Amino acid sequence: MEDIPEVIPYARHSLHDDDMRAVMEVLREDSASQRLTQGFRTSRLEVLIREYTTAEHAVACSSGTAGLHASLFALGVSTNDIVITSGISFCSTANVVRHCGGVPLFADIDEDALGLCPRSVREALEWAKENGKRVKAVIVVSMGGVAHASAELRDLCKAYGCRIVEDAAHTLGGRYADGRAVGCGEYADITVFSLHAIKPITSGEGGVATTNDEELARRMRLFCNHGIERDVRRFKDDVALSAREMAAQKMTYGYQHYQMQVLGLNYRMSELHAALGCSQMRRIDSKRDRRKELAERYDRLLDDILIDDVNPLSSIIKPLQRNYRERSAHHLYVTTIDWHRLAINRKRFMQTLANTGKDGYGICTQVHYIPIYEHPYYREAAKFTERALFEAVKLPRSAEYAKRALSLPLFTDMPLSAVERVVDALKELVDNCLKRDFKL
C-alpha cells in the first residue's frame, strides 16, 4: 500500500541516496583537489546533456533565467528590440528581454498545447513589418512540457529573418512530433532548460542551454563568466599576449591572464549543483515515464467519475495537453475548469483543497500563469515604451485560458492512490457547488 502524504504539494523534488551521496562527494573530496566550482562536474553535466539531445554544445549555468538571458545576449538583443512571446509563462521569460533593453511583444497561445499559436506570431511579425519595426526574435514557451508548432514556428522565423530561443524550461526530456529530443537544436537556435528544485530533473538552482552554433556558446559561456575571456587567441587589441609570451609569464609569475571583453554577469554552476544534475540525469527516462502514468491516471478517473449521474467530472475540470502525453516531459498537469458553472470562484477553491481541518481536503494546487502582461510593472509599460506594442496582437485564447487555469498535484514520487485521493477530493467539492451545498 503506497503511504499518501497528509498534505499532498502540488510539486516537489524527488530525491534518492545517490543524489546525496554525489553531493557529499563534492565536499568530502581531498582538499588539494577540491573544486566547489568551476570543476569537472560542470563540464560532465554539460556533457550529459548534449548527450542527450544530440546538440552539439550545451552551457551550464545558474538558473534557467541565467540561461535565457545569456542566450539573448548571444543572439545580439539590445536596446528597443522587440522580442515575441508568450504572456502565459513565467515572468522571466519576457523579464530577460528587458534586462536587455528590448520589448516583448506578446502573442496569443494555442488554447490545447499552450504554446505559442503560429497565426498570432505571424500577425505579430506581420505589425512590426508594418509599422517599421524589426523582430529581432522570437520566445517560444513549451509550456508544462510540451513542445508546440515546432517546425511551423522554426519555418515562420526564418522567413522574416528572426532568431529563435526555445524556452523548455518545463520540457527536459520531452521530444518534438518527430520524435527528437527537445534540445536537439534542429528548431531552436538556443533551447534553454531549468533545472529548478521542482523540475523533473533537478540541481536544486540551475539551468542548460542547448546550442548547435559554436560561437553563439561561446558567447554564452562568456557572458555568464563575468564577460571574461581567458583564451589568448581571442585577446583584443593590443592587450593581446603571444602564446610565448603567455608561457613566459605563467613561469615567471604563475599569473594567469584574462580580458574582460563585454559586460557579462557571474551565471557559473556550483559544483554542488551540478553534482546533483549529474546524479539526477541517470533517472531522466524513468522519471518521465513515471509522470506519464500519473498524468493518464488523472485522465481516466476525471472521465470515468461521473457528476450528476451523466457527465464526467472532465466536463467541469477539463485536462489539458492529453494529445501530446506521448512526448511530454510532464513538468505539470494543467486543467481548466469552469467556474461560473460551479459558482465559486478559483481563489475559494484552492483555499478549501487546500485546507487541512475537517472542511478541506489538504491538497495544494497552482495556478500557471498569471499572465506576465497583467503583472504592474508590464501595465505600465507606456513608462518605458510604446503601448501600442502591448496592444498590437489581441490575445483571447490567453485570456480565456488564465482565468480559467488550474494545476493539480504531479510529482515523480506522488503516489497513484494520491492521484484518486485528488480526484475524489475533486468529485466532492464539485458536487457541493453544483448543489449549492458549499459551506464557508
Ligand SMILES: Cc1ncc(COP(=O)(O)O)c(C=O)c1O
Given for the second form:
Amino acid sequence: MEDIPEVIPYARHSLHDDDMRAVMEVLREDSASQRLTQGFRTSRLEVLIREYTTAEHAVACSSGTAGLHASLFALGVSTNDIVITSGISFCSTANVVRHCGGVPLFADIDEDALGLCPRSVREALEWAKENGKRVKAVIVVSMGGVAHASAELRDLCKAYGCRIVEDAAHTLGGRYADGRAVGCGEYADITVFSLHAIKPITSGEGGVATTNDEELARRMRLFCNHGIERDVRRFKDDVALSAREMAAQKMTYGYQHYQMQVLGLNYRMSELHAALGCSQMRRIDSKRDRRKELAERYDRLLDDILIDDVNPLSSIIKPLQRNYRERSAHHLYVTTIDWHRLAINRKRFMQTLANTGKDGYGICTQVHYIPIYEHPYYREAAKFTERALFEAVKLPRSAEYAKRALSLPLFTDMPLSAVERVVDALKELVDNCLKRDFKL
Ligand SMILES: Cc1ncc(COP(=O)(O)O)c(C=O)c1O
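Now show me the form predicted together with this ligand, since the one above was the form predicted alone.
Okay, now the whole complex, with that chain kicking things off.
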C-alpha cells in the first residue's frame, strides 16, 4: 500500500539518499582543491546537460531567471527593445526583459497546447514593423512541460530578423515534435531550464542555458560572472598585461589578473547546488516517466467517472495538453473548469479542496498563471511604455484560459492512489456544486 500524505501538495521536490550523499561529499571533501563554488561539479553538470540535450554549449547559473536574463543580455536586448512573449507564464519571463531596459509585448497562446500562437506572434511582429518598433527577440514559453519552440516560430522570427529564446523552465526531459530533446538548439538560439526545487530535476535553486552558438555561450558566462573576463587573449589592450606578465604574476602571487568588461551580475551556481543537480540528472527520465504515468491515470479517471448518465467528469474538469503526453516533461497537470456552470468561484473551490477540516479534502491546487500583464506592475505599464503597446495584440485565448485554469497536484513521488483521492474529491465537489449545495 502506498502512503497517501494527509495534505497533498500541488508540487514537491523528490530527493533520494544519493542526492544527499552528493551534497555532503562537497562539504566533507578534505583536500586543498575543495571548492564550494566554480568547481568541477558545475562543469560536470554542464557536460551532463549538454550530452542530454545534444546542445553544443551549456551554461549553469544560479536560477532559471538568471539564465533568461543572461540570454537577453547575450542577444543584446537593451533600452526600448521589444521582446514578444506570452502572458501565460511566471512573471520572471517578462521581468528579465524589463531588467534589460526592454519592453515585453504580449502575444496570445493557443488554447490547448498553451504555447505562443504563431499567428498572434506574426500579428505582434507586424504591429511593431508598422509602428517603427524594434523587436529584438521572442521568448517562447514551453508551458507545463510541453515544448513550444518549433520550426514555424523559428522561421517566422528569422523572417523578421529577431532571435528566439525558449523559456523551458518546465521542460527539461521533454521533446520537440520531431522527437529531439528540448534544448538541442535546433528551434531556439538559447534554451533556458530552471532547476528550482519543484522542477523536473532540481539543484535547490539553479538554471542552465543551452545554445549551439559559442559566442552567445561566452557572453552568458561573462554576464553571470560580474562581466569578468579572465582570458588574456580577450583583454582590452590598453590595460592588458602581456601573457608573460600574467604568467609571472600568477606564479609569484598565485593571483590571476582579470578585467571587468561588461556590467554583469553574480549569477554563478555553487558546487553544492551543482552536486545535487548532477545527482538528480541520473533520474531525469525515470522521474519524467513517473509523472507521465500519473498524468495518464488522471486522464483515465476523469474520463471514466461520470457526473450523470452520460457525461464524464472530464467534460467539466478538462485536462489540457492531452495530445502531448508522449513528448511532454509533465511538469504540470493543467485543467480548465467552467466556474459559471458549477456556480462557484475558483477561490472557493480551491479553498474547499485545500481545507483539512471535516468539510475539506487536504488537496492543494494552483493556477498557472495569473497573466503577467494582470500584475499591478505591468498594469501600470504606462510607467515604462506607451499604452498602445499593451493594447497592440488582443489576447482572448490567454484571458479565457486564465479565468478557467486549475493545475491539479502532480509530482514524482505522488502515489497513484493519491491521484484517485484527488479525482474522488473533485467528483464529490462537482456533484455538490451541480446540486447547488454550495452557497456562493
Ligand atoms: C515558466 C517559468 N519561467 C521562468 C521561471 C524562473 O525560474 P527560476 O525559479 O529558476 O528562477 C519559472 C520558475 O518558476 C517558470 O515557471
